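There is one chain below, alone, in structure tokens, taken in the form predicted alone.
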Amino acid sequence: MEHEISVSPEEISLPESWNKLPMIAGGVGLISLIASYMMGHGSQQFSFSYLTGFMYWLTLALGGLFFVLLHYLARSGWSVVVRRQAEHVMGTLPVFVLLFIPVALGMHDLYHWTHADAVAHDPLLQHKAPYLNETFFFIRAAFFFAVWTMLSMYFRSQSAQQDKSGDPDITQRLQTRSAPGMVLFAVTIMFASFDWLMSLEPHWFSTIFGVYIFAGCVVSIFAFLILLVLQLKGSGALTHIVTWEHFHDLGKLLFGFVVFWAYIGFSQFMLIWYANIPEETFWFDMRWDDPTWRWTSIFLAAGHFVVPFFFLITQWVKRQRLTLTLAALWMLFMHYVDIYWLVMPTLHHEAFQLSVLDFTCWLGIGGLFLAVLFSLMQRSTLIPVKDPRLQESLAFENP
């Protein structure tokens, strides 16, 4: 029988310097939220910065749910001691209801089919009226959020349960579980990004758009708990927990999901662009046609794959502290590039242009969800402590 790796109640607890960051990061999110509403009232600009911070940090919390569902779909034993994590990221989901309302009020600056005159006028938009409207605008906004809060709580109370009881039947029946929870997660993220970003232009459409927006909230959680882990390591938690073996792997995966965004990206371009068809071709175009636009679509295909395509193929990369931290933190920034070149286009078709609404709206959203996940992050231990698969997880190394 093999030696039982043993654990300290220090590796496994938050750490004391960390106690205050709920309150800090919260204070931080609600000035902002204020100094934004205060500055950009009524505006279009207002609406569009916050929709942009907005998905941005939805993504990486429908990210912690993908992983989660992943895990236990996967049957995997390695990620155990990183899968806390993601199941606290995935717990702000709920905050995301009410973060949604600002969304939902400036709904007419966004959208351009919620004008009545604009689809009086416009007969593909009467042709699309029986899906983009209003009314089902926000039915299946409510089913998204019910989905995403259902099956984040779920699988949250379990594996808290589990550290309670030990019972293994619950992983069991987890496994089972995931798959149906990851289709229902599928179809939701698919038809919430049809509905609050493709629909930002009505006349256009892709169908491997959802595709597109999975890939890069896939790789936003993976640099996530990347900087968040090492974060921790750095604080004296989980030091003998989660080792170079874990984020090597984790390394690996964002390194993969790098490589799958350019393809999607390309391939949705590469379709658009040979068809040649005008009703799709016009939403490159905004992007290409300004000198602006264009230089921050190259920024995109290149920092977004080029620059961490050949910096993270060395295995050495993935098993250093500080390269992999810049690895993380750059994949986090190029993700909000990747969703101000989704969104803000519709407002600024003319030229790039920054407003500091996109800096405060972006910290405003962020500091309550950094606030939700670090409370959440104090509630319960750093990892899973009765999962049956925790020796193994422990013991882990890449072959």
Second form
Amino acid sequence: MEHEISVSPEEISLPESWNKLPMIAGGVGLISLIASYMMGHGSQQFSFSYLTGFMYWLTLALGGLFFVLLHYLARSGWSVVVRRQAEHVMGTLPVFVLLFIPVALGMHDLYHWTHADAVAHDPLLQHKAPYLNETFFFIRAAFFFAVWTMLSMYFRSQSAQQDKSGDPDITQRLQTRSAPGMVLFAVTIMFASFDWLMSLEPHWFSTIFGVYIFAGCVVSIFAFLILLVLQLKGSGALTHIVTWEHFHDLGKLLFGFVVFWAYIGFSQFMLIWYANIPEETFWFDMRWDDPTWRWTSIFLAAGHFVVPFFFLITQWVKRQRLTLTLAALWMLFMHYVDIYWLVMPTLHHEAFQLSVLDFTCWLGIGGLFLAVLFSLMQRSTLIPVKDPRLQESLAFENP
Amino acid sequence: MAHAAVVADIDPVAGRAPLIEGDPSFHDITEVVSAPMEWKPPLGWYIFLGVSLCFLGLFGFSIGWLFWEGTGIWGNNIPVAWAWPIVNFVFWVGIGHAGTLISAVLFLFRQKWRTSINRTAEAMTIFAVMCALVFPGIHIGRPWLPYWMFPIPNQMDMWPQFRSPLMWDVFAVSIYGTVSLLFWYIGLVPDLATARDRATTRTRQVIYGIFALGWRGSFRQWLHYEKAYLLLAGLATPLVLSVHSVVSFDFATAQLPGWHTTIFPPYFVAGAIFSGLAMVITLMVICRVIFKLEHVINMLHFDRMARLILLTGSLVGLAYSLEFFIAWYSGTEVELFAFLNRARGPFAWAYWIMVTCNVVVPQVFWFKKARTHIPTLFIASIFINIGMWFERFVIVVTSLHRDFLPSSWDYFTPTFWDFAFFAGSFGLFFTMFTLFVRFMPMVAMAEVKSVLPQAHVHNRPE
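I would like to compare: after the form predicted alone, may I see the structure of the form predicted in complex with its partner chain?
Now the complete complex, all chains and molecules, led by this one.
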């Protein structure tokens, strides 16, 4: 290396204008949640709207965990300058333990299999009872949260420690531990998807379902990172640190995983459609027979794949502030449509029906998520200042 | 021990390890890679080619006998109407996945270590796809009418049945074969020009010259070349996923328990990459010694491939478990029966070979010592090749041999000709491969030179 690229302290600390954001986001979040509770408590709509919002933000946080694990597993260099934001995103995971409480309390509204009288008349549910029962459901949820909390806290604290000590062994250690971490991540996300989303229709089953949720996680984290870092740059931070070369790469990965999501979604749909076995097809029928759901399904396929595919495929889109922001915002919106499409037909099987609770629950959980995220951002520098690969990342250019 | 020292620094935290050992010059690379094309081949090469040709002959003879006598020479019979031929087809297509993964996907991910192995892996891909295509070609019942599978206008107004997954295979595999061939050839052009320029006889000069397409290494040519390469990599990447996904559709679109499960497409892709990388390791372990390429294809490359094997092997293991779990969770009796029958039925031996080879064996690669220990790599890669053949056998045969009608349940036994076809396909593969290492530059010289430290004036980290 011929010369070191220096980093000025102003560029790597959170801009002043962001200091009030945790308060604002937290306030908005809390008010929205309280309003949602007042408007909807005790109603099925509240539980479903809440689950939709919960899964939306949880999948994003899990995407952050995946990004960090992948960064170490692949021994990446280019992504060092954006990794800290992903660490903060996954840093919100412990909060989801608390945010899970309304899901747990509403589980009788959400999950048909929790009704003893329904199980008594349903041989299939009886068969599944060793897995689908409340005790085991909570044991598993505890396991998932334990794994996610442990992984996110460990990787964050080690990274923060490196900021102080600059010890390269920390990177070495995290690289080694990211591999078993990835195994745990894969297993937990598969079964969490089965538990919290697939079992909404307890008769339905699909082996690829967890992979589909995973694909959504990854799309949302890349979109979110792009947006967050662009905003930071807009406020005058990271100006010379995160360049268009990094955004170009994030955009490429966003594009790649948009295609991956479509590949997994298509595989699931096509195989079920083609084999045409009623015990599987009813799940898609619920999203197709009614014209409003049918248009939602078509909108999902077009908006989550076709449009962003043609939009993101050109190079200049990934290297312009306006276009990249649009793409990221759009994908974050479509991710909501995706989660909504997975959850809501169970409640509103007769027709698509928006509720104000859908919005307030999403906003409420999102507000708390962002409040935690912003306050984590205040507490450390915006990049891992002593990462041994920082120089490599700063000097990064697309070949 | 010198070996330990080398192993110790393939993963530095600061900077990146040099990809080629011994700090060779550009010219050294040209010399060492061109040598096998310019040597008088050693006796061993002739012996290996001879043995491969014998097996190729067996393949030809078996195909002749098949055409004369009919498919009755195989063990295929109701209920196991699909057996070894389709197993061999999927096996070879799977092997053919590593080439494009290494050349396209790893290229897009800027994994520069790929340069040492991509040429051979791509060649392996093309030969594997050739072997694969033979099987459906001879298994269509009327082998003189394969053109019916292509949408060619004809006087009978015949049109392919596009609703059949087997038709999708024709398109998926032939597109894959074509793009792999193009990709391989584009990458070869600068190296063929080197071979042309070094030619000592007129014949070599003319033949390499024709295929080098007038390459002069000018700035403009390199510019076009690199653009074409990037575009092809972009086009080939979805193909890595699509081919084996479409192959998995052959099974997964059916209603047969054990075949119909939605995770098949990504699970088949992971398995294919897994088996392809194992085959690359098997071949590389031998070739690097024979052709004195130990410093070009070194422990760093094996370490990276072993990591990918561990990743894909674990994905395959996860898919096996999910299949089993959902078979139970679905509450469908036949589904659960099919899976229990795999693990406990008459073909349990095949199932447990599969699990041992594909899930247990690759776990040794958690350890760096195993990832950089040649005998371990070689033995594990052989086990994985065996395991992946058995995976397809388990999927095809165990799902069929006990179908919905218990009165027609039967045990499948292969015949001599089943073995002959399988061994014969290896004959085709190794004949092609033996010729390749003799007449083609088996390492992408131009690309390896681009990752040498002196190729970077500013010496930026790679």
